[in-house]
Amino acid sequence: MIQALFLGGAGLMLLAAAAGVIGGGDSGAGRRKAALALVIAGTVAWMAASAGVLADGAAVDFTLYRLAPDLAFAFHLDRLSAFFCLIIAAVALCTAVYSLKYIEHGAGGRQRDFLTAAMAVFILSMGLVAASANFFALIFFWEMMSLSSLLLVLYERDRAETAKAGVYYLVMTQFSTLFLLLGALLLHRYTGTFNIGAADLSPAAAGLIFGAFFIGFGTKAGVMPFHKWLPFAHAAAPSNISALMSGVMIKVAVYGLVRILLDVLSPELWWGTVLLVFGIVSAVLGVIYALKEHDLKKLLAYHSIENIGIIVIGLGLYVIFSHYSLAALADLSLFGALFHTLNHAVFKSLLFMTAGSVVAATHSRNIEEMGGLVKRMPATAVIFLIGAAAISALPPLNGFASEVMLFQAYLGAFQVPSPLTAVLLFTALAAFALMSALAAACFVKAFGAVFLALPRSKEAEQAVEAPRAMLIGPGILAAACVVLGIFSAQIFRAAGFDLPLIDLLPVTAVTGAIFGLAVFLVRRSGSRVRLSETWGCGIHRQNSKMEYTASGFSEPIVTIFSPIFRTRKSLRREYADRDKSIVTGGSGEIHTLQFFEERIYLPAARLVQRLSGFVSRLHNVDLDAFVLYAFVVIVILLLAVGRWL
């Protein structure tokens, strides 16, 4: 029943980029609905099948297609494949929803088509991934993924933006997939098959593997400093796909990483560490990053940043503990990984559906060129607050449920044998906790721009609210964010695991009873309410340009920062009189430093053109040379060949 379940949630996808590739041009409207009505149909049968697997704990395996002994297109859906599906599947229903008014807001019919065919290929290749039983599986799909990604990053491709992200992602997506080959060759080369399952090896061999999966999965995921793909390839997407590709795609690679971590290698204390580094150094330099960001699309990408830092750092925080046999800490830090896996799928997704809600209505990215959309969009813009308030950690929402299981963990420091360690643990909770301060301080930024005080552009003035599909699929995200850290104690329990956490349950209804008294003792009192304009210095009507701009907002923040930033101030004003008293006008700039992409990918790109050169004259030669060329080869491979036999 399961496997035709999620055979048939894949038949179904398949159909639907069918459907999309045969289009219809300007009057496909009613062939693109139906195309993702299919998607929905598909998601809802990998739902049932990911929640008959969860439910029941029995692995299901099934064999569709071999192409050789050793390769074969199998899938294995356990309670952690499952689990991924699981959230795959919701959110790209979801998604789907939002798309069927979406898409038709973009250009031309045929491109319509395709984005709704390339979708479809997108989900359908992310579960897949996710289900595979072997690294040939894997791989096989992963690339498919990869490819339909790739060309949905490219979606508006005469935008020099768009190539630009285009050019990166398609490197760093190659970079991905050849480490994480190696690493299947490797583990290959040690067990003699491509299974993925539990693996004997040397620490040597044990370590190099998990370096090679950990550069693979982690640059898809978007870890520091394999990250900078993500911003340009998430802000240039159609609004649907980056919500597919923070929410889902991005989690697809974290999934590899805890199957290698939990199925196939042996974990040691060093491997922890690694994670650690890199998880709290994403997820302070992510947030980081997204403060002095205007690009409502960037920010949030840089935001997937630090929530995938904060996901590795529970997955640092689980090997260290398993480590020093702590068993219940391994457990708390795992399992709060992994909600936090589903929370920011699901909050991330809902912020990428409002913002491009956003984006369609104002013609715009710049969250500079937007305000006061709360009174145009209020639907949109109580959904985006839900979204910026979980992914905020705020209580009682998801955010919170999933950060304060990490916090409890990291709580447990005190039990490490190891002082070094210990202080490691207890700098990596500082760290922490300046992360979750700094990512509220960046949406009350985000939400008080986009959405409050008067609006900054003529289009935002003229914004009107999204169509209702645009707002079901995000409002059901918005409403998984309440229910999800409302009950976050009692999903537990009921799906078996007995953890120590907190009952948000009881608080909530505590803290709402106290808040519902105090409107209604308010109300009760009578008192009256006077309404009227903040004082502007003396001028008689204010406007736009007296708000509180993004700039001005995280200006402090920057200036704190300027190390990181190599902050970089300009400012011009023009006078009135010869003895500058006077302002007329003016303007200022401030330049940060991009470390990653001026440091380590552009002297990258440039020794690669420099050795690309010396290749291409070393072509531009005569026919003697080439045969000495082929000559030396010819020797090489014969002394390598001898060599191994």
Given for the second form:
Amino acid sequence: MIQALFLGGAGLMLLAAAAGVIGGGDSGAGRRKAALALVIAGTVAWMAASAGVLADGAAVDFTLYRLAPDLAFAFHLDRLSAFFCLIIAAVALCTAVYSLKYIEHGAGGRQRDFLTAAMAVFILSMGLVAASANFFALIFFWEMMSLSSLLLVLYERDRAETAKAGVYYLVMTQFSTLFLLLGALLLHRYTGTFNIGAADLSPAAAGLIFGAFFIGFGTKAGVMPFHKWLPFAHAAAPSNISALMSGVMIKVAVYGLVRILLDVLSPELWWGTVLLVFGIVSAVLGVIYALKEHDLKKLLAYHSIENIGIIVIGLGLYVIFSHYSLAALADLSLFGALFHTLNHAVFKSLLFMTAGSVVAATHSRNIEEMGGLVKRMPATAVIFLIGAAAISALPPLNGFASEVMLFQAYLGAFQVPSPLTAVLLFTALAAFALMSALAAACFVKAFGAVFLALPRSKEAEQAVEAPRAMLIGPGILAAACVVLGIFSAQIFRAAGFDLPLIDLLPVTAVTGAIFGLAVFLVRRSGSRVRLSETWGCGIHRQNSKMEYTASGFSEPIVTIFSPIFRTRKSLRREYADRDKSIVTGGSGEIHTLQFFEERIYLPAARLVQRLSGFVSRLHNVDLDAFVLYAFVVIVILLLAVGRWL
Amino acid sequence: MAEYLLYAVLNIGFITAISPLLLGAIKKVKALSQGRVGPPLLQGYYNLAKLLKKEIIYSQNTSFIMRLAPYLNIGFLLAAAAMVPVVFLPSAEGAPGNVILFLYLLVSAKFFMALAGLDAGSTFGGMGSSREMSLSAIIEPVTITSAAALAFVLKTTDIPEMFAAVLGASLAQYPTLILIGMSLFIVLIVETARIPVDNPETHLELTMIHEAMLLEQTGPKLALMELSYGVKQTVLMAILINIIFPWGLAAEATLPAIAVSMLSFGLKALALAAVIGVFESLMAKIRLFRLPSFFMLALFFSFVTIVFELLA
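What would you give as the form predicted together with its partner chain, now that the form predicted alone is on the page?
Below is the whole assembly, all chains and molecules, this chain first.
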């Protein structure tokens, strides 16, 4: 039954993909809608299948096609896979609803068909990765996922920025696959099988394999310093695709990491430290870069890096606490990480979708050119606000519900017997708190600059509310943010997990009661309400130039963290006199150093280029030289064979 | 459940009622130390009564954020107040009191206050929001580390349980609490926007943070914001008081015990208010970008506590 539902869902998505590409010319909005309806039906089937596995607890195994004894498209749906399938299907469902209208915003007819088709393939491949029973199938579908998303990123391929994003994404995604392949092959060498299952390895081999998988999955997840593709690709892709990439695709990488840690390898303490440190660096730097960012979609992308950091921190804590046999804390960390994976999928795809509506309405991604949209797009504003509050971890929403689980795990650090580890954990806790508060600051900035005060451009002034489909999609997710937060403790209890969770229901009730009481009292006081102008210190007419800008808002934080931003301020003044008291003119500029780009990525790229230049020079020679190469190779082979024999 | 309801209503009511008095007391102490007579002790109540009668004026640029923020603020802060027992210690069952949840309720209130600051499009509001969120970001690690140190020393993350732990013990049993007390005092100063961080007395654009965000609030809405501020201050004072000087806090819900609790808390809070007033009078305001080093001092105390406890 579950197998049939899962395969049926996959079949529907294949059908949707086919509907988009078969036949020439523009297939029309009607057929695209039909294709999206097929995707929606497919996701519903997947949700049913996943819910079945989650409720039942028994794993479902089936094989689709066997190439060779060891190479098969085999699937294994257990609770972990089903949990991730559920996330993928739920977010994909809302994104597909949103896409019904959003797709018609983009470039030309044929390209829209293609966008629909590639989106269906993308969703399909993500689900199949999470369900794969062996590394052969996993890497196959992983590549399918990477390539379909690459094509989607290149949707608006005429723009120079998109080309740059495409190159970064292509290189980094292949880098990721390469390390996964390495990990899978190493595992095959030691265990003789590609199946995903417990492997009995020496510590050195296990460490090596963990390293390969960590880099492979970490690159796709956007863990720093492998993150650089993420802001580019998310910004360049159409917004429904950004929602899928950030909401789900990077979670598929998290799935891989969790699977490796739980079922394949037996983790050691230093892995936990590695995960914790990489997680903290990603989380803190992610949010600090987001604060400086004024491209709405890049800002959200940097927050994805931050949240992946939080999830990786959770996994790191799980490994550390498991090492010290603190089972309760380990469970809390692991479930915190998994719950945050779900929550981030929900609120981040919501944020990307509403950001897409805003960008479609204002024709700009620069938040400095927005403002005042709360009056023009009220429903979008409310949905975005719920997402913003959730990602800022405000109680009682879902972002808080999962972050507080990690906080509780951290506060249990005094049970760790090693003082060194305990100090590490408390330091990490301080960084975690910093990250969380900076995220709140960043979303006050984002919501304020985009939605509040007066519009700062003509386009923002003329913006209109998004069509209904583009509100329903993220609207469902906003409701999920509220429900998953307030009832988090009840949901965990119903699922049969006994964790020491904080019940957010009483707090919500108290806050609500006070809120109601305050509204009642103010209404009762019978105060007259009058509209007037903003107080401006005697200014006659206020305009949008007088507002605080997004750059102005983040300036204090940028100044405080200037060593991290590596901003260089340079001032040049010209003087009229020798004593330098009369200034005639000058210039000043603030330059941000792109640390990762300038110090890691570009040098690496240049190195690769130089190496490939060397290789191509070897090719570019006449016949004599080739004969020489052949001779040298034969001699080396003979020597090697002779030695081996 | 019934006991918890009684506790919640009493605790929230008492904290709400005493907050304007404490605000007035600090003002009075400051005035006296500067050689002025100062406003009457009960000025806080007069202000609220006056504001409740005034009309509400909204800027025409504003949205629902401006209208909702005062309600949300008082809602979040009084929910936080329910977690800090001052009238009596509720039984552990069903009483929410997690310290992280408590701190994040404060953040929630701040989040909506900062949004309301941006809503009218005024430069002052924006400036206030920006500074508030920046300072809040750098004080947060300090606050959480102090909470972690408290949880470490008292072996619980629940605020009522923390109070219960120190109530049954002497300070000599937990010497590191004095260090945490210093951290908590700095957190209190920062979170209530007092000198040397902010100056609650002025409306001068160079110094103001908290006040700048409230410039556009009027009438009963302003009264709610002022009251929220007072509640936040009382709650933070209550944590400091009940950790360092817990005497008098009732362990069970009998009428005389509750009366003793309220009276002793009132007296201790007035004493702490006097300390804050003198501290404010002695200090000069620190430049905004020098503040992180002031916060580091608090972080240092908490970290020293943690290291002490680890070595012990």
